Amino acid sequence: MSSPITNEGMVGPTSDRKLLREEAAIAQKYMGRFPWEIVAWGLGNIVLWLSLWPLAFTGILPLWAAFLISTVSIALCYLPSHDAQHSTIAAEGSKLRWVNELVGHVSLIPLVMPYRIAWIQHRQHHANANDPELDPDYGYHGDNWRQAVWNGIKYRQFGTQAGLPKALERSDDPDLERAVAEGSVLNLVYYVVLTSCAWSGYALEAALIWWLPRHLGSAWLTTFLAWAPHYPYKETGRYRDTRAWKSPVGTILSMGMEYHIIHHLFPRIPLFHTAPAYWEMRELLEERGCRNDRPDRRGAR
């Protein structure tokens, strides 16, 4: 396979130490607040799902209600972990660190993927964005979103995940057999839950509240956090391995992807600082040669 075209910049040594000053001055804008609405976002999403389950077993809400209402709560799960990643909420040694962390592991429960691996995970793939050997998220690409949910349904299947293991092997995270050892309870939890509700009667409400909405809720994710704003997959390097985007289903429903070139820049910016931030950074961007496929606010590129 051919190696991704890569491109650090279009500017020259001097422009480029000028233009990192207004890039970081910007950023540092929108670095540092506490993101209550990530923290809202991530232990309100993981509390309204598991009320799921005893409503739906008692017949209070109606399963196709709770099917929908689980496969969007599981759409929305990773992105509040995604920041704690980051250390957005509270950096390593602060007096809020422990919601930092707290976020960071139950917002990702209903997707059965353990925080500290989706860490070690996810590091690899902004060092390696786009490297088809390296990054571990290559396997969501595609020509189009339909191919992208196809790669991505054979990509999650049992033994055929490569980026995965991959990067557990490369990876020298100090904590990665705390990481491996929370990654196989929480799976077991998951098949225990879903063999026991099938013994007991509770089959289809396990698959509908938990099994299928996490594959469905999956597709979603990858298609609009790893797929769109880094296709087409082609080019590595700082302010080319992603881009600026205008998503056909809206910021809310693409759960603000349209700025991912933002959060690979600076990744300390929490989400819902990202749009700002890329609309005040926008013009350093485009001196940059940063992929822009998003129309300004009068509607041209």
Given for the second form:
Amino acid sequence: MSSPITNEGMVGPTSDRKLLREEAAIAQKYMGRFPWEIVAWGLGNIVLWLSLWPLAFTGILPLWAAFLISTVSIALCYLPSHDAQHSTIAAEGSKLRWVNELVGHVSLIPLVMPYRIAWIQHRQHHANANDPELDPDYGYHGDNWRQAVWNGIKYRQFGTQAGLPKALERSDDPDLERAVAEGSVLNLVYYVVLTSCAWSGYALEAALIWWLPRHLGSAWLTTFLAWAPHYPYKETGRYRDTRAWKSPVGTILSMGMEYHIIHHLFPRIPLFHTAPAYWEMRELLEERGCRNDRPDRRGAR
Amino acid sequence: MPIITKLGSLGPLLFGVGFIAPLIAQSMDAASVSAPLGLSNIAFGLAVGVTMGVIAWRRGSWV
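Mind pulling up the form predicted together with its partner chain next to the form predicted on its own we just looked at?
Zooming out: every chain and molecule, the one shown earlier first.
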């Protein structure tokens, strides 16, 4: 495999410092506020998903409706935890840190993804984005979204040796052992819930509220969070490994990932602020030679 | 944790018996479909679930 292209040396050192100061000044404006929207999203979404179980089991909600709601809910459950992983809700040592950790842990339960493991994996993605060997999200690459979805399905299989297992092998995180233990327990709970429901006569309910929505939600999530912003996975470097892009399904359905470039540049900017930060920073990003596949507000590139 | 690790290594087999088998049987019940060869729906579900589990276990993948 050929070496990925980087953008080193695109601007001189003086210009580089000046641009960095200007970028940081804009970014600073969007950091620090308590992102109540993401907290409400994370906690509200887990309450909604949990409520589907009694509602469907008692017949108050038809199973087809529970399936649709659950699929959307699971597709939405990663991003609140993603903000928590970057401590955008509350920094370590602050009074509201417990809110950050609560959102981080509970919002990921439907995905059967332990918070600490997600953070270990995600940190390696940021440090090595688009590196075929070191980026744990590289397995979601593809020449088009269909290929990316299929690659993602293969990448998430239990026997895969790439991605997460490699990320855990490389990790020197002091919480690694605890993270793996939490992962094992969460997976065990998932299988116990599914099999208990199934052998009690509720196999269809378990399949349509958790098992199938989890697979569909994961596919939606990885297509928009991993594949689209990093496509075509050819370049590395701070200003080239992620792009700004225009989603064919709009900003809401793509969960704000059109502005993912801002997240890679300044991970402490909460998700809800990445769009305004992008529009304010857009000219600086162009000057940097960032990958900008998004037309401006008048439709021009 | 060793017991969880041990169970994890048998994951596809347990999933085939524990979840896929009753899921197939209850899906057939819901669709009013009978199993072939005079088998009960749950016996048919177990046959398919175990087979799928063994194949996945050997291949390291469900797909």
